[in-house]
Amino acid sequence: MPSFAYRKCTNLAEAFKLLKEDDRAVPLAGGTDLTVGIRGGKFRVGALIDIKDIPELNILLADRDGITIGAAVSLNRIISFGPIRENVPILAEACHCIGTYSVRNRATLSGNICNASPAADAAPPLYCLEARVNIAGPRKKRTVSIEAFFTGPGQTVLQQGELVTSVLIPRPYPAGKGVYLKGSRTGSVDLATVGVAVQRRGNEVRIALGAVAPTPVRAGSVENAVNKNGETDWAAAARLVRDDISPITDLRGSREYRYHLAEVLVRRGLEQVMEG
């Protein structure tokens, strides 16, 4: 493991002057992603700035706004807490099938978007809620959609000294089922060959993709099918997922296969979301 400074924060301004003070400083919350990145050499860190235990960081609210996770927030808080799992149990459902419960135990769900690898689990469920990130650095604070988040694999709108400090999930809560599909070799220890949310809001359906693109995407082509042209034959609307999504080969799966388990998994989930 290659060395590094540590330090700990309490509240946001230490954080921004720590992260201010060494370009290669780095916020440490959950840390599943970011050590074994640095142990594996993919990033080169200066210092680890802990922010696990700053209080804005640890809200999980549910107010007239909506919910809102903080970024120190585990993944397990956000399975258990009640007002996700009524309102938007779809996101609960993500955020189980990421790693092992002991893993949850530590990761974030701020920490799985900021990681911004293509198949995040937690990023499809958020596309069909339309949450927002809210970001904050030494000078200003800003809110982002998350659809603007993500800029490419490993990339966000994040610049030098910025945290994410929560995720907002809107109001009005989608009034139908949702469901997030997994499609991965081993289960949920491994990372999502192809994953996909449907969630029904009314009459009409949300559907988002992971793994399939350079960043998380949106099913238009089936949306526009399914709500605007009133398609019902549920395999024909998930043939058209195949104009959204451009996949690639990797160790995970071929570009066919995944074209493939792409019209699968929406088929399956527009069959559970439309008809159940």
The other form holds:
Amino acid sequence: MPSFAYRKCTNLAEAFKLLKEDDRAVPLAGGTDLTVGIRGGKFRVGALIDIKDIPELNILLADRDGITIGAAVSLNRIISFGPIRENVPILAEACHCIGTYSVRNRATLSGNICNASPAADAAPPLYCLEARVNIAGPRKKRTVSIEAFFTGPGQTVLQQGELVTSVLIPRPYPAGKGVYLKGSRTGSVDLATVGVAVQRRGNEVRIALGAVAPTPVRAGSVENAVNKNGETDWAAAARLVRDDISPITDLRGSREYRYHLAEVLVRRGLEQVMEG
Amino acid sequence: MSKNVTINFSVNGERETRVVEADLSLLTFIREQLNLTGTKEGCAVGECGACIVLLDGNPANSCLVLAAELDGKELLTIEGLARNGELDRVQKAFIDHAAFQCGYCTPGMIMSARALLERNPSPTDADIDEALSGNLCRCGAYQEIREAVKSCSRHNGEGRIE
Ligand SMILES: Cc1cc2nc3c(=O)[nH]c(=O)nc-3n(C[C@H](O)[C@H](O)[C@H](O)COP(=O)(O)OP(=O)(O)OC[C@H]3O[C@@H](n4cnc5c(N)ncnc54)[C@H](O)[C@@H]3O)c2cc1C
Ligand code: FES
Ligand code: FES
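Follow the form predicted on its own with the form predicted in complex with its partner chain, if you could.
Let us now look at the entire complex, which starts with that chain.
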């Protein structure tokens, strides 16, 4: 007897109806987290509601509001989308760090944030770009900032029956360089031990980190030192990141090592985007 | 909601209709119900690429896909490459370059390489490494594999793949 049911949807109304019918029904996008999680016993689900064929979720467009990335768009499509490469290359760079080519053919950006791993590689750049998450439910739509979206490890503001429909990268796009630096155990496929996004915006900088707290976090202390107090000693600024994070020890690294790595990567990021 | 799903799809050019259990993986379906055992299971968690097949021309780790998701799609497996008993160019190139030892990774490697050459007939080394980033070879034949794929590049004046 199969352990769960499956239904493919072709419109949003149908998806909302099916998600409501069974409180153990969950949306299925690329399935790269879900299938592994279900098989490993991490998730127990009653039904998978396949949202990939819903046309509205497949949009990828740049207009006067910014860049809208539909929830069913694969990471490979995001990485090769001209307006993203030109205006916000940091996002393409971070998406490229996720898994492998074939995984990125199916994995989505929305799946990455809805799975809400503190180490989700797409999250730190979205924090720096002040992305907005568009959410829809059976009755109403709402938009939340990416920082308000994450509430804990594996947890988001989404309520049962709600879907992320798209993520918006708002204009104005940052004038200045951005980098995503991923510290991991191997050069190939691995989750981040620490992930750091550093994005310059004119003379200011935005910094966010993954895998060092229950959710991705902004490095407010470092940003303040640089943006408000004019700190240009990047090593000194980077040291302040210790006040912004609360890492734990796990198989990818000890708490102390994560503090160290976070500081090193923030310093390197500042050097790369603020100089030259 | 049904736990059995009817799927219409094509496999290696042949149209098929089947009823599958909702939680069946595409990999198990291919091997145990379509009896196409060229596609291999290595890790079953998306890391090794031994199970890579093409869905509508795009490489997918079949261990991460449900058989139910095959509805409306074209599936191409390693068995679908040869024409009238003749191996396709990428398969021949792997043989000519001795691009394997045990051969377990080979079907997945060839499917990834096929898709690469379709979307980019003249790949650079970097393009090849990117396209094959999800294919592990425990025998370490990477150098020969890259050479085999490169030999199929249009840059070599050998024309396009069939
Ligand atoms: C081999 C391998 C390597 C990986 N490497 C990395 C890595 O380096 N870095 C990294 O960050 N991740 C990595 N991952 C994890 C995974 O690929 C990503 O998190 C991916 O972006 C998830 O997207 P998906 O579309 O596959 O999500 P799914 O598995 O389909 O869904 C993930 C979760 O989000 C929910 N969901 C999906 N879409 C929506 C929606 N629109 N609205 C509401 N809920 C939704 C699902 O119900 C589920 O709970 C890896 C996975 C594999 C298999
Ligand atoms: S068996 Fe699918 S990636 Fe290893
Ligand atoms: S030839 Fe043995 S795994 Fe690649």
